[in-house]
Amino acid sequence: MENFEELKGLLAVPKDIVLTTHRNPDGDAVGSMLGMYHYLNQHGHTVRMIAPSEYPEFLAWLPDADQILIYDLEPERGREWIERADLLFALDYNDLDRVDKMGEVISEVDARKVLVDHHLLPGAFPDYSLWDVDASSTCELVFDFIALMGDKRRINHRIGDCLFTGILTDTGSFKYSTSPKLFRIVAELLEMGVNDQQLQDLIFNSMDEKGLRLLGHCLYNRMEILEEYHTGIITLTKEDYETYNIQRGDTEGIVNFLLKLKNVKLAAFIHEQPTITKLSLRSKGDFSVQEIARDHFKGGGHKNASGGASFIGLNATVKKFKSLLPEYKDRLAKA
């Protein structure tokens, strides 16, 4: 991390700090923000957290998750916090367009900005960056940040639970983006008191009846397998959202079920929103979905997990996605 000693000097004195993360925050976004929140609070800083939109209900158990301000719901209060801050942390996003209107406010203020992230192609907005595309998650990098500060002894079970949650969800339960370094960090978190079995239960075994019925609908009525291209697709319409009263977080992880099929190497979950069609892409092995998301759907992410968007409607988006598959046919066959 460049200029780390300068940042460390700034943090040696209590500051007004705002932690931010991306729209539609996932486990890594919320976990990294809360992990950093609990760490910085130990040093006497005044720390506030802002997310552009609401986080999924299955993350509500995380310690002090209810302290996260949702910018969509309280923009004036969020702006006031950002304008008052001495330091702004950007956690789990690489550029200000990932935080929508909140990004415009962040770009205008004089506060020093700190990026902690693992996505490709970070923007030029931060003054300090802890960025590593090879990291499994931003939570792994928050652990590294605390270690660089010489403060690993301050990682208590609250911080550990938050960081483990982000690592677990962003790696798909240790299926993606793993490394020897990551497992050493996980071992340390367990030694610090993290109860991995309890966290697995809280994260993955908290589905309600509606969620299970929605999953059944997706697999029975909305799944299409294109054997020639080793690809599976699940779609959801606006009508599905109304019928099942789908809320933020209800579709989390559905795309991963396609990869349980032996011959499926590329999985796409394409779902229709009021004004946009979103895509969640997953893959096995060496096949990169990041390229598809970046080149064709104004998105990005990681090698095996990326997302994008389209403004041409659900049916046209599905047609466009399918039209791309011949271009990747040989690479999918070899993956």
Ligand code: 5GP
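All values reported here derive from a predicted model rather than from experimental measurement. Shifts are known only where both forms have a C-alpha. Between two forms, the rigid core is the largest collection of C-alphas that superpose within 1.5 Å. Numbering follows the first chain given and starts at 1. Compared with the form predicted in complex with the named molecule:
Segment displaced between the two forms is 333 to 335 alone (run of at least 3 consecutive residues, each Cα moved 2 Å or more after rigid core superposition).
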Second form
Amino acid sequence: MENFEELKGLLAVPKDIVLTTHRNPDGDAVGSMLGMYHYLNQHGHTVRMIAPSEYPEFLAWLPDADQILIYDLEPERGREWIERADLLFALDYNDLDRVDKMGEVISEVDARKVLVDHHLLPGAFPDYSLWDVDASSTCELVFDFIALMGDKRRINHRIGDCLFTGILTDTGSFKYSTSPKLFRIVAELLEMGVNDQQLQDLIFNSMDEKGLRLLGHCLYNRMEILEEYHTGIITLTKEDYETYNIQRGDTEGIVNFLLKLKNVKLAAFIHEQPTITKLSLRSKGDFSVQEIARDHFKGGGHKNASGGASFIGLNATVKKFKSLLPEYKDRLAKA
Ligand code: 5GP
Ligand code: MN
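Structure of the form predicted in complex with the named molecule (previous: the form predicted on its own):
Up next: the whole complex, starting with the chain shown before.
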């Protein structure tokens, strides 16, 4: 990390700090923010957390999750916090368009900005960056940050639970973007008292009946396989959202089931929300979904996991996605 000593110097004196993460925060977003929160709190800083929109219910058990301000619900207070801050951390996002209206406020203020992230193509806004696309998760990088600060011994049970959560969710329980370094960190977290079995249950074995039936519906009625293009698509309509009473977080992970098919290398989950149609893209091996998300759906992310949106409705979006496939046919066949 460039200029790390300068940042460490700033953190040597109690500061007013705001931690932020991306819209529709996932396990890594919330885990990295809370892990950093519990760490910085030990140093006597005043630390506040803001997420642009609400986090899913399955993360509500994380220690002090209820302290996170939701910018959509309290924009005035959020703005006040950001304007008052000496230091602002951007966790698990690479550019200000990932935090909507909050991004405009962040770009205007004088606070020094620290990026901790693992998404491709970071923007130019940060003053300090701990950025690594090869990291499994931002939580892995928060661990690195604490280690760089020389404070590994300060990682307690609470910090460990938060960091382990983001690692588990961003790697799909150690299925994607793992590395020897990650497993070493995980071993250290277990030695520090993290209960991995308990966290697996809290995160992955806590569905309600409705959620499991929704998964069944997606796989049985809403899945299309395009053998020729090694591609699988699952769609959900606005009506499905009503019928299954789908809430934030209920559709998390559905896209990954498509990758269970041997022949599928590209997976798309396309779902209709009140004003936009969201796409979640996943891939296996060397085939990158990042360009598809960036070039055609105003999005981005990682090589094997990206997302984007469209404003033309569900059917037209599915049609557009399918129309792109011939362009990628050769690459998909080789991947
Ligand atoms: P998911 O499909 O789980 O929503 O997102 C997968 C990855 O793509 C995440 O790393 C997320 O940050 C990124 N991503 C999802 N939606 C968008 C988007 O609209 N814009 C950008 N730039 N990245 C996105
Ligand atoms: Mn992440």
